[in-house]
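This document opens with one chain alone, in structure tokens, the form predicted on its own.
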Amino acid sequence: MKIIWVAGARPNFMKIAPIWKAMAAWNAGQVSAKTRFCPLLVHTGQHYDANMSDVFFRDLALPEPDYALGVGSGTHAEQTGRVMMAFEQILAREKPDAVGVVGDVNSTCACALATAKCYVLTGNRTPLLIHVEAGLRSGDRLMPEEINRLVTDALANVLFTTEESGTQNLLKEGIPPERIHFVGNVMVDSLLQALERDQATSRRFEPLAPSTGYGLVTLHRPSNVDDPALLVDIIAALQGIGQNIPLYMPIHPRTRAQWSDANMINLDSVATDRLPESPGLYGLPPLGYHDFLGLMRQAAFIITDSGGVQEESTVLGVPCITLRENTERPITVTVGTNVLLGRNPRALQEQVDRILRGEWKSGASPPGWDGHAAERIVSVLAKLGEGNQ
């Protein structure tokens, strides 16, 4: 089976890496070439900063992409259009049996659309469209990611879900049950593999970490960082918390741009040091997978608006405060360590105080988040490939 896997942004790499490894293990046990996978990797370049892209390929032992599209940034329409145009050419050239997209970024939706429309270009046949991490819903169509999820799932032929809510969402939307496969969470596969190799360390930042512990902060969603007044309130709340316990904050390029536009703090020189005029709040550049995972696993708590961080903190058992009104990953709240705070930075201090007093829920790892999701995905795909021989 010739299958093209598409990565556009850093969460995609973490999901594709264990699948790539599982495909290699499957191929090693096959005698006939007809039962093997022939994978190709496309990097759209949606995340193009080296710290948001290249370092993840190295950390996750992914091969160099077969195709690097280099689409860069732009409006949602511009970025989606550029990915579609470039990916269409790859489909025409490679004529794959299947295309695998993961997550919910613009590249996911763009390549799903191009695949669904490539019948003539691929020899009057349409490749199977596979969506890993299907069915997640926030219910908020103002989130660009929610639109990407809805469109991709409506077009996909094979849908792999990470939690029961995803399966139920797809069934409610009329997706035939035979297309839906609950396999667990491939991002957890990457996390557990890193822990087993003892590569999740934060030694790079140990000189800044006091024995009393620290918190970790990630912010990048437009609903938080594109609103100057809200961003000012969030940073003020973080500065207040930082007076009692240090906070590390890897600064996403989007957040950096909005911060600078708001004339809040000059971030040009931010490396591994306190933000100017912010004692206890350490600004960091975007981090590689192992560095970030190391900081996360040793943190006393996490403040975030990232879906992936909600999942990883749940598996690591680290208390997580999410600055969002909703989440497409409800199992991190019902089973895991996550709590939704809404867009309410003034309530952050109270929640951090609860954590430091030991009053936070302990949480647990959800079903299927066991490090073997990729193996289950490859098993399903192998059966589909055998059926198409």
Ligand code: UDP
Second form
Amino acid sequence: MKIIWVAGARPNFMKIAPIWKAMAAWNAGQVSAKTRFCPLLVHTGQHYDANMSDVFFRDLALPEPDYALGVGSGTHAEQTGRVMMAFEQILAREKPDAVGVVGDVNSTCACALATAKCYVLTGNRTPLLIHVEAGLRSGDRLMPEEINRLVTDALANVLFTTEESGTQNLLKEGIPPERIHFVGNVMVDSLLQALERDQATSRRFEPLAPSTGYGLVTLHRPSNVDDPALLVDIIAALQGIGQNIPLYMPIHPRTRAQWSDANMINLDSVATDRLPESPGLYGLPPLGYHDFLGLMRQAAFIITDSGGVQEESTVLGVPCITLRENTERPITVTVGTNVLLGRNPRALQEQVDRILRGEWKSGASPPGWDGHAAERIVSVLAKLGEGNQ
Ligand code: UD1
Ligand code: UDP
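Now the other one: the form predicted in complex with the ligand, given that the block above is the form predicted on its own.
And the full complex, kicking off with our chain again.
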């Protein structure tokens, strides 16, 4: 089966990497070329800074992409349109049997649309469209990702879900049950692999870890950071918390564009004596995967609006406060360590105090978040491949 995997933005790389490895492991056990996968990797270039893209190729041992589309930033229509135009050419040239997209970013939706409409270009045959992390719904259509999820799932032929709510959402939307496969969470595969190999280490950041502990913050949702008044309130609340316990915040480029006067720590200075001497809110550049996981697993708590970080903190058992009204990942709240605070920064201090008093739930890892999701995906795809021979 010739299958194109699409990555475009930061949270895509840790989802593709375990699938890539599982495909290689499957191929190694096949005697016939017919039953092997022939994977190709396309990087759309939605994220392009070295610390939003290249670092993940290194940390996750991903191969160089077969195609780098270099689409860059733009409005939603510009970015989606540019990915569609560039990806259509790849489809016409490669005529794949299948296209795999992950998550909910613009690149995911754009490649799903191009794939679903490429019948003539690919020799009067539409490739199978595979969506990994299907069915997640926040119920909030102001969130660009929710539109991407709805469109991608409506078009996909094979839908892999990470939690029961995903499966139920798809069934409610009329997706035939035989298309839906609950496989667990590939992002957790990457996380557990990094822990097993002792790669997720905070050694580099030990000088930043005082005996009081520290909190970790990531914010990049437009609903938080593109609203200047709200961002000012959030930063003020974080600075208040930082008076008692240091907060480290790797700053996403979208957030950096709105908050350029952050009190930044230069990463090169982490191992030297030029470190902050007092508690406070300190910015860091976006971190590589291993550095970020290292900092996250040792944190006393996490404040975030990231989808992936809600999941990872649940698996790591680290208390997580999510500055959003909703989550498309409800299992992180019902089973994990996550609490939804709404867009209500003034309530942050009270929640952090609860955590520091040890009054937080301990949580557990959700079903199927066990490090083997990619293997389950590959075995479903292998069966589909057999059926097509
Ligand atoms: C995108 C995804 C979001 C995901 C996030 C992960 C969509 C609609 N949004 O949001 O779901 O949670 O990625 O991080 O697909 N920029 C840079 N360098 C980069 C990338 C972006 O400077 O390498 C800046 C640009 O000014 C750009 C802005 O960040 O305009 C936003 O980037 P974009 O990819 O449009 O959306 P994200 O906010 O990153
Ligand atoms: N992450 C990282 N460095 C950072 C911040 C996050 O490696 O500085 C990782 C994080 O561990 C998770 C993924 O990026 O695996 C989440 O991506 P992001 O928050 O950008 O997107 P979302 O999940 O919200 O779509």
